[in-house]
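Just one chain follows, in the form predicted alone, and it is written as structure tokens.
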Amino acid sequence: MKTDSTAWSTKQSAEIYGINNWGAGYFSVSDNGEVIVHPHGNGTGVSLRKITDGLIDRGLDMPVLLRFSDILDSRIQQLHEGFGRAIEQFEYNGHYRGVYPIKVNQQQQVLEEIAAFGAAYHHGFEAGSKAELIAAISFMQDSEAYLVCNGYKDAEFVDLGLLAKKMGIQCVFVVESPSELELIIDRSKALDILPIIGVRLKLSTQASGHWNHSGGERSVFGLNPSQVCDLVDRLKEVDLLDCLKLLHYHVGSQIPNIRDIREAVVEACRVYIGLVNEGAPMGILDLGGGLAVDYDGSHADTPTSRNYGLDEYCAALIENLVSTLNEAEVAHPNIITESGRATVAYYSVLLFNILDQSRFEIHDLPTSLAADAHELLHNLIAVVNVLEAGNAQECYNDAFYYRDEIHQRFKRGAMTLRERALAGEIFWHIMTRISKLTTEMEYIPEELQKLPAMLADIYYGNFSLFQSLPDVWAIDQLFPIMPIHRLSEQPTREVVLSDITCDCDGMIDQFVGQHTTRDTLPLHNLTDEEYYLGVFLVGAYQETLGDLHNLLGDTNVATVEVSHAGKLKYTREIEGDSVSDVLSYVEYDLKRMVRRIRKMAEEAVHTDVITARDRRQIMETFENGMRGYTYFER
């Protein structure tokens, strides 16, 4: 980084945070140093800082999950238009019908808006449980949209789907295991409703990435080719082969490599052709999920990125479908994709303020040591005096050796507390100087590359990693994080982030960099002004995977719309969990708790420990605390 902050530009801020690489046209940095959201993709936008100020003025505390309805609309539109272009280019005769997998984000607002925005494209839903199925049915108003039922199914699940079909919904039961077929047959006979049946295929093709176990011959769900043939035979026996309409496969979420996508669709086409030749009417091919989000902006074949764009994804699928099906002279089916992550990831941003910091600061060393100072302290000072770029690795090794020796002697009582403290100051002085000297080196040894992270500040953010960003903790997911303001200033601190849970795992120490990942995040010095960070692309999976670690509950949620003219409208506010909410989630009897506190306070009055007025203050404070937000309130 440059040392002259007056020469810093917002363009440099955009580069170090990679916003133009991962923002997909929805986010940029303005000339005055604020993050701008462009909900319609490029074009007119509005400042996130302006939105944040509006939320604070309305009484909504940080942290806040900010949703952009227009981005969701844009994502659905782009998906359908991408397939529309590919269908026209390759003269494909079937229709594209997207479905949204509810498990990706089950919030009511998400389903409401997908149903509304997707209506023009006959966009449907995918449900994997009874609760999801009921939620989907309540929003299904389109007889041309599909409702795909995956997951394990009991009789009640099947009855719900059959009755939905009777009401005109294209509800498809995807057989995930051989035992499900008999249940579907039995319930359809009992209700006298012919089902629409699909089958999930276990492909031999296996993709790379975090979720590659979803595909392959040893995947948990689906039927192998032999079991698919058994299903066909059974349907023929009960004269229901005409109900077999759909073939489904899924090779994983967040597939980073386009070659895996191409190979999977060709293999599935061959099975589809085989089912047509068996006499099944078919007509629908569900290509599953997998359309990846470029979280780190590297456009690479890595778990947090992808080496293709939306148009290439659509063209790859349609091109392989056309060539394979035309060769076999099989009619083109309608195609479904279950692109949940790519639909909702950009839709949400987590905003939080920084509460405090723990800065790594080095004190001035004494000019000399007392003659009777411990020999190991003299040895450490000697390292300071000879340190230069040419011997940095040797001095690094010596410093660690002497420090470890001092630690051992201190544990045995052979060194005083002040000697131990002075040794620490000398050691970290050496590490800091070595870190600065690495800028002069052509080759930086691997050990020395770790120094910036060792010397990083800790900024404490007003959020819970486990509640709002569980994938960071669980699978090392990378989300873009950056300040939403002050981007015309040079960030001068290298930082790792800690949440407010009392847990060492509540830390973020991997960040999106310039086409790479970094161990620290460049941030600004804290001032009296609130400092706000945004975590981007968090719309998929994070909201309902979160837990109640430290009983920190759901955050406040706000939804905004931005017109094409740039007019901002706050359309929905949902208050986050109160303390009483989260206590009730973990089965506390709130009324009983209040009675116990009141009894305790009254006993204290009775024994003259407190006054009656004190008791009133205690109860008011306790009851206000129960109503309060679970996060830090200014």
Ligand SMILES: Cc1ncc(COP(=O)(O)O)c(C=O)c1O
Given for the second form:
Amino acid sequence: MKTDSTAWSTKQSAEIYGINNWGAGYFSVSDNGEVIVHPHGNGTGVSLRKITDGLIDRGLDMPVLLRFSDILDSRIQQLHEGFGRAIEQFEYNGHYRGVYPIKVNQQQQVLEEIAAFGAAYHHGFEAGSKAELIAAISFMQDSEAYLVCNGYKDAEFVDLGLLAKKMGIQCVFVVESPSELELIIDRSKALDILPIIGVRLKLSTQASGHWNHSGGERSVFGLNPSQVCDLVDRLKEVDLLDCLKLLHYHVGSQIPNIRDIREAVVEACRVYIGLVNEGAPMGILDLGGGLAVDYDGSHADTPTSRNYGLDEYCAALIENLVSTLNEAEVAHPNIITESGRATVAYYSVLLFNILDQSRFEIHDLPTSLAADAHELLHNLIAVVNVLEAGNAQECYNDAFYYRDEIHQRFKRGAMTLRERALAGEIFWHIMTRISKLTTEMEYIPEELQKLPAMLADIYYGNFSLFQSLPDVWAIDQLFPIMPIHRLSEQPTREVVLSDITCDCDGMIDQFVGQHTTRDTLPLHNLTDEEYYLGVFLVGAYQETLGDLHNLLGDTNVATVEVSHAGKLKYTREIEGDSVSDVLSYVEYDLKRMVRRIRKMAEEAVHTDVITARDRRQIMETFENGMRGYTYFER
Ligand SMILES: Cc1ncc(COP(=O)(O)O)c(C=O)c1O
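What would the structure be for the form predicted in complex with this ligand, given that what you showed me was the form predicted alone?
Every chain and every other molecule in the complex is listed next, the one we just looked at coming first.
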């Protein structure tokens, strides 16, 4: 990588990190080299660096999860406007009603914001458990919005939903398995409240992408066509067919290919028509989640991207509905989608500082070896002398062979520590030169492609992958990561990131590049100034899936609002977990721990190992530590 910073522009920074590809208009780079957030998706913006300084001034330490409530509002608005345009274009007669699947980010703040801002669009909720149902009921204030109940339901769940319906909430029970229907029938008779019944369909359509097992005939949830017919027969038997109003399917989260989306809606539409022909009133078609986020900005049919935009998604669904329903002369139902990821992903950014670095550095080689130096060392030096682009792979193989032979001999005591150290220096010198030579090659062999990652620096970030980015660890999810400042300087180091868990799984070595993924992230040299990185698009699924690996707890959280005139307001702060919080989560008895340390310290005073003043200092340090943040504090 070039080291001359003078010719570097912020435009080049925007390009190497791909921010204009994945930022969806919410993030950009300013002329003075800082990342700017545009929470309303246009014009006015505020520097993330400025926001970070404000947080530090207020005493909120890194890492911080930054939430933008305006981005949440903007996403809901865009979703409804997208469907609005498609409905008008294809002359669709039903309404669009979104529901937010609570599991995607269950924070009260998210529900409050969606209930308040979404009211103008009758945006409702999807609940998959009793806790989510209670959360949804307590925030539902709109009798035109839907509350869709998926997931396994017990009697208490059904009673809660029926009573919510009695209060005027449009609470729909989606039958996920045949046995659930009897429970709904029994409880509705017991409480004398007619239910709104929906049925989840197992489609034969299976989407590509990471979550494709949610769809297809072997999916875990939902009824196959024959079970759907049994459900209709049973409802007719108990005279409740009038309660069957909704058909639902969900082919999986993050569907990358628009063709799968089209196929699924047509298949579901046929079943919907079948149910209308069976005499069910119907009126609502719930197309599930799956609207994907373009995490790497490549606009491609890959698990971390999608080959369509929001308008295309809305148009594809509505167009297929109109043609299928019109052909069968069936009235257009209201449409629900359960978009979670696409609603909340952009809403949060994880900010953290870099604590330290382990630089990959090679030293100058000796110009010649002593005549009596070990033959294997001479062989390694010979590789250095003949290396060129045309024989790079051969030299790579030889270098590995001689290096491994030297390691073996060292283990047997046949070579000295200094000889082994010199072998290491020569080996890494060869690897570095080969890596540089790959830039001259038309075709780079697979092993040589991995060299930049092998030769990268390691930067240690003040965060826990397991707590804040669990999908990176669990499913190799890619999130855009970049510095939030110094973007008018050329980044001169190629880096992989490590968190502070000291766990080799706490490493990030896949990054979003210009139009592709990269094995290393270009970053700046560390200086005395604190260096901040942002991980973007982390609002969906990350916050509550995170765990307490190494007892690193929830991070500090801050919510900011930016007015249309660009005025910044810090609206909410939530302090992250303290050490005592995380210890109590894993059932430590904190009072007992303090008593034990005090007893130990007193024993030490008694035996003249420490003084009484030392004891006081020990207890103060211990108690301060318990109150402190679980992350690295400067
Ligand atoms: C039934 C159901 N609805 C909606 C969603 C949300 O999907 P997404 O976040 O991809 O929109 C999920 C998650 O996979 C789901 O299981």
